[in-house]
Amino acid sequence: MEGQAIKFGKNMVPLADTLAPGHSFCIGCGEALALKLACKALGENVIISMATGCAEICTSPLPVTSWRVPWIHTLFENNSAVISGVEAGSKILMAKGKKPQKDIKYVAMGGDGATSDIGLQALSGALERGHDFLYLCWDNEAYMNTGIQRSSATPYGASTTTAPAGKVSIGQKTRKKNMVEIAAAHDIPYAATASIGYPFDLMNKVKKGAETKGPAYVHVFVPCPTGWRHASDMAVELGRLAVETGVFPLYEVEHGRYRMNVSPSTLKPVEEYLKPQGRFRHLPEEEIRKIQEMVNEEYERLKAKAAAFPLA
């Protein structure tokens, strides 16, 4: 089914679904989601490495494998070395002439604690040695395969079994890593944000990431019913809610220069946003405004750069 799609309203959508049916993903998971636009924008000639986490576990429990491409199980620690490894060996394969019949896309996954905190070295040193790899981050905002443990990725205000709501605590004390910008900063060809309210955009994303020479990063926002303590139906939505409340804003950066994807006129509240997840429910109004605030600030400051360094 290579190359084939089906016409959907204005968008063509790939029919190859190298990611089979049959998973542990929890109901209503965000991630499950996301992996599967993405495989499909990502087609068959791909070689994929992915850390341990929440996708690694539910697709692949041994002796069962949900992947029908070449799909490696590293670490935490090294997955993007593990990747550099995979595509510069495959440069020497083919300076010896033995070419594939189709390009190879390289493509390395992970969750936020694998990319954020665990695997930044791994990854930040592949950025800066210009492979030619697509880098996805899975971001669900804490370790959740293992317990709903605070990551780097996790947002202010937000209550995890590390980071506990209670007397004496709001939960998260620090302000989430902006890994979009770590990534932008090694002056990188791409990168970019992508949520699964937005399923289009998000694939044209991975796939724009894929088809570009030298390192790309697409930043993916999947939230989990589990650890968020929301609806097991609300996923999309708050993916929505998340850019309209720009809690999480569309955009990509090309070689230093700033496109929005969706810039709305006007910002609805970041409590729409907050109020239904059960990881927030403990926040009193001040803590509330805190988080709006901080939401209008950098907000602010995303559209300041894409004015000031805008792409065309």
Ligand SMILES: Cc1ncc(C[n+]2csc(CCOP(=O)(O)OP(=O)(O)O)c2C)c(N)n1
Contents of the next structure:
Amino acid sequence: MEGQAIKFGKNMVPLADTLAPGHSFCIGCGEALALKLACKALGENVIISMATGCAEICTSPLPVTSWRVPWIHTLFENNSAVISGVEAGSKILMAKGKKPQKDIKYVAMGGDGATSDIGLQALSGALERGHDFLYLCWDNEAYMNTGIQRSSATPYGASTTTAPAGKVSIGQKTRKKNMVEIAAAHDIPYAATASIGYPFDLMNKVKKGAETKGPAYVHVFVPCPTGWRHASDMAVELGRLAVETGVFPLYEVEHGRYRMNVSPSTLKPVEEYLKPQGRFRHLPEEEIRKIQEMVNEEYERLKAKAAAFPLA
Ligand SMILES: Cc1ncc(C[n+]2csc(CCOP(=O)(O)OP(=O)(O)O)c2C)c(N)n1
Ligand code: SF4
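The form predicted in complex with the named molecule is what I want next, because the block you gave corresponds to the form predicted on its own; please supply it.
And the full complex, kicking off with our chain again.
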């Protein structure tokens, strides 16, 4: 099945299905959809290391597993160190003429907590050493697996169990850490954002990242009905609205040069994205206005960088 695909409109969908049906993700989970799409794009010749989190727990409840490819469960802290070792070790074996001989892709995956907080040091080390691997971050904007605790990727104003909205607080008071810029600051050959609202763009970026020689990083936006308190049929729509409002722009960075992939002539009001989500429902008008200003400012900054340092 490796390499085979079927036509869907003007796009091709890989037949590879290395994540078997049968898992325990919540109904309507955006992370489950992103994982399925990424696995299709990655194909069969892949070794995956995965930090603890929803994607790990929901695909490997012992004694069963959904994985049809070599897959390693790692700690948060050592995910990128583990894939570095797998890549370096198997390349030495191949140089000595031993199996595996195929063109294997090395992929590490983790949630936003695993990536932007606890696993950041090992990830930075692996990017800096220049290992030939792809890192995929599933960004549902909190530590969801253990009960919706805030992470450094939780956006301003969101209510979580450890930064709850109430009489004395509006919820998260800090701004979302920009992981793509941190990855790109290592001057790696490929860094990008993707969203489940744009599934073909997502698959293309995962494929491109996996085929890049050297380190690649793709940050994937995955709405979470349980943690964001949105309807279970809204994950894909919110994945689109985040892009259309400028909350989560789609772009690529190659050695410091930028390309915006979707740039609407006018952005939709941020309120359209915030309103369907229970985690933002407490926000008064002035806070929504403040979020709109933050989004406008960050979007303009990104556009300026893309204009000043464009990708050919
Ligand atoms: C060092 C460490 N701290 C805490 C935990 C407990 N823990 C397991 S899964 C998890 C949440 C993972 O969150 P994230 O990485 O954002 O992925 P998600 O579940 O949201 O997909 C936590 C805190 C742990 N396993 N290791
Ligand atoms: S908590 Fe959120 S990310 Fe985790 S399985 Fe449920 S919907 Fe998916």
